[in-house]
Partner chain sequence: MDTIEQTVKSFILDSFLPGADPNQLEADTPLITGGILDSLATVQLAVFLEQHFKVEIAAHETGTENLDSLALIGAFVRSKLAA
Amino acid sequence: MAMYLLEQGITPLVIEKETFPRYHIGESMTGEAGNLLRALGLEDLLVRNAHPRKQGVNVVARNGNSWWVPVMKRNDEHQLEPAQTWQVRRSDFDRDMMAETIRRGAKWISGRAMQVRRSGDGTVTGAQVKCDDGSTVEVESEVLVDASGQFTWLAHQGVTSAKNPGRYDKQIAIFSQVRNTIRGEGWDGKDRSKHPDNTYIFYADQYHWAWFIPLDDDVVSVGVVSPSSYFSSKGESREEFLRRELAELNPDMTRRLKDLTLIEEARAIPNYSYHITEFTGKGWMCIGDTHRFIDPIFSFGLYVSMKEAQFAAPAIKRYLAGEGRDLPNPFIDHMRRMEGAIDHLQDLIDGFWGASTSFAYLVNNPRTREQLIDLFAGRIYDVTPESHPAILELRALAEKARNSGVLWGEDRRGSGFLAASA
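Answer block, the chain by itself, in the form predicted on its own:
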């Protein structure tokens, strides 16, 4: 967010409570996430740090059936061609992004935002910050951007609309890292689906799956997602649960994990799916996970945060120049555009969980394959069902699954949720 504001000629002040480097998940990038970093001039940094070069994602069912989605870009003629993105160890990546933000001219406060400041008409005007040295400062702002991720700071401050549970809120993710895995079987320098740096998704049953994300030449991030009730029924510690699941969940994953020694503690995130429908207003906005998170299965979180920041920066510049100052929500067009794009990710994820076999057919069908490749890459902004008819097919899969009780909850695309809440 700070880098994009700097590109608009705006010098931001970053308030950061974390001490870097620190552990974080969300390591895998979509194809368009890689392109954003290239456009920001950060490719040399990623190459220098030898982050794994993701060519795509392999999805493997328990019975051995699998499908592959490559990382592809659109060239100047709008034709698909092979590309690559990255997977990053977030402790290193986030530390380097912080350092680059400061190098480019952003100001920085190490401390915790404690209380939002508001004027009499409700306009957000800043925040009270407790600094690391124990002092307290009052920070005034023209625009306050909440980029706190799943902490959802402005929601906790009562600024946004209510934080409602998403469809996948009854799940838990438990994760760590391992070494000595089998990667790159059959890699001959040509078949990109066998590249050693690819992501793998292994699934066992409805809402029950695992990730396998290379972080360097040796270490792999692994995690298991399951219904919370399933985890509770086992009566195991997080480490016990994770180690047993990695050994049992999917035969191909078991084969690839030769050593189940965890090199990081087993951590957990429960009930992670949520939706805030009103996430911009006078003097403030939320980006990325700060207002909506669906399901981590296809690794969209990092990309959505970066892409929303890219769109937010020029909207903020226009606001600072006087555009929309008298409107109840000066950023409403931005908000609707971001919400509509994430609706397409909801379509993709609901379609997969609603009917995984039919979803695999859409991925492999020449009629819809390019559209699915675009959606997996993150080309979701300004897309319509008319330009991507596969979206309608995904919605049909999800609707059938909802009617038969396969999918939890109601339609949680933005339009459907707003109608249900009205």
The other form holds:
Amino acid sequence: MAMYLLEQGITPLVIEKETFPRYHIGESMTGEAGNLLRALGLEDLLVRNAHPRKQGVNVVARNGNSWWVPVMKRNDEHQLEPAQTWQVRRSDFDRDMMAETIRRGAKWISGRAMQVRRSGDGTVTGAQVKCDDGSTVEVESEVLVDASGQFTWLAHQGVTSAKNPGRYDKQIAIFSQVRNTIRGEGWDGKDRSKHPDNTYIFYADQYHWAWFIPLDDDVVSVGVVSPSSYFSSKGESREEFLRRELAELNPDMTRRLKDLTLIEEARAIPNYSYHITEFTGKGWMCIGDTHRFIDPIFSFGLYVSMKEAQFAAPAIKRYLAGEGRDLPNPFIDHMRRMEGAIDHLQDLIDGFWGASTSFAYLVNNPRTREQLIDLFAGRIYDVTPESHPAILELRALAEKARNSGVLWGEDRRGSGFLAASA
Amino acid sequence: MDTIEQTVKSFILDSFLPGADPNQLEADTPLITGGILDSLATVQLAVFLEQHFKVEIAAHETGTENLDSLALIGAFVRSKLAA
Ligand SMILES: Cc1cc2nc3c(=O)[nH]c(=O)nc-3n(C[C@H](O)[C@H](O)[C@H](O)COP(=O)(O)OP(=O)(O)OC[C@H]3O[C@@H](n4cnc5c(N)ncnc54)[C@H](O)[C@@H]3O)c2cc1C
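Please give the corresponding structure for the form predicted in complex with the partner chain, as opposed to the form predicted on its own shown earlier.
Everything in the complex follows now, all chains and molecules, and the chain you saw is the first one.
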């Protein structure tokens, strides 16, 4: 966010409670996330730090059936061409992003945002911050951007609308890192699905899957996601659960994990799925995980946070210049657009879990494959039923799954796309 | 069997049941629920139907209600061709 504001000529003040480097989950990027980083001039940094170059993702069912989604970009003629993105160890990546943000001119307070400040009409005017040195400062803001991730700070402050559970909130993710794995094999410089830096998604039953994300030449991030009730029913510690699941969940994964010694603590995140529908207002907005997180399966988190920041920065610039100051919600157009885009991700995830065979048909059918590759890359903000008819097909598939009761949870999608396609 | 069913039957026998006795595959033999077609084979079958019969099959139509037997497939393709 800060880098995009700096690009707009706005000097932001960043408030961050953590000291970097620190552990964080969210390591595999979509194709468009890589493009955002390139456009920010960060490619050299990523290459210098030797982050693995992801060519795509292999999705492998328990019976060994698999499908492959390559990272592809749209060239100037709007044709798809091969591209690559990255997988990052977040302790390194986030440290570097913070350092680069400060190098580019952002101001920074090391501390925790505690209490929001509001004027009589509800406009957000700043925050009280508890600094790491023990002092407390009152920060005044013209626009306060909540980028606190799953902490959803403004929701806890009662500024946003209610934080409702998302469809996948009865899930738990348990994860760590391992060494000595069998990564993509047989890479001959041509078949990108075999590249050793690729992400794998292994799935077993509905809502029960695992990730395999190379973090460097040796270390691979591994995680298992399952219904929380399944985890509880096992009566195991996180580490026991993770190690047993990694050995059992999917034969191809078992084969790839020769050594189940965890080199990181086994961590867990339960109930990560939620949705806040009103996430902008006078003097404030939420970006990224602070307003909606569906499910990590297709690695959209980092990208959505960065892309929303890219869209937010010019909207904030216009607001600072006086636009929309008298409106009850000056950022309402931005909010609707972000919601409409994430609705496509909801469809992708619901379609996959609700009807995996029909979903695989959409991904593999030559008639729709390129459009699905666009969605997986993150090209979700400007797609229309005219440019991408497959989004209608995907929506129909997801709706059928949502209506048939094969998915759990309620449907709280935004209305951007529905309005646009009406 | 109608020609649509015959064409689909040949495709299934050639692609997924090489060497099988063609008489075992009857009009009402359950294909998906009977385990003859796994998910990958179902995807291939649906793509084949689209391309061979030049009809458009939406993803939500690729379930057992339309593809679980040669008879269902025949009726489904005919309804598409008539539309
Ligand atoms: C199990 C799991 C796996 C995932 N895997 C992937 C993946 O492979 N790829 C992917 O792209 N995404 C993944 N994600 C999502 C990803 O983690 C996030 O979407 C991504 O980190 C972007 O989030 P963000 O920028 O909104 O917030 P974050 O990255 O969480 O950053 C929020 C920052 O705010 C700071 N903060 C919080 N509260 C305060 C406060 N009060 N005061 C000051 N600072 C504060 C925090 O310290 C933190 O540094 C995964 C998520 C989960 C749950």
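Definition used throughout: the rigid core is the maximal C-alpha set that superposes within 1.5 Å between two forms. Computed from a prediction, not measured in an experiment: that's the story for all the values here. Positions refer to the first chain, counted from 1.
The two forms, fitted on the rigid core, differ between the two forms by 2 Å or more at the CA of R402.
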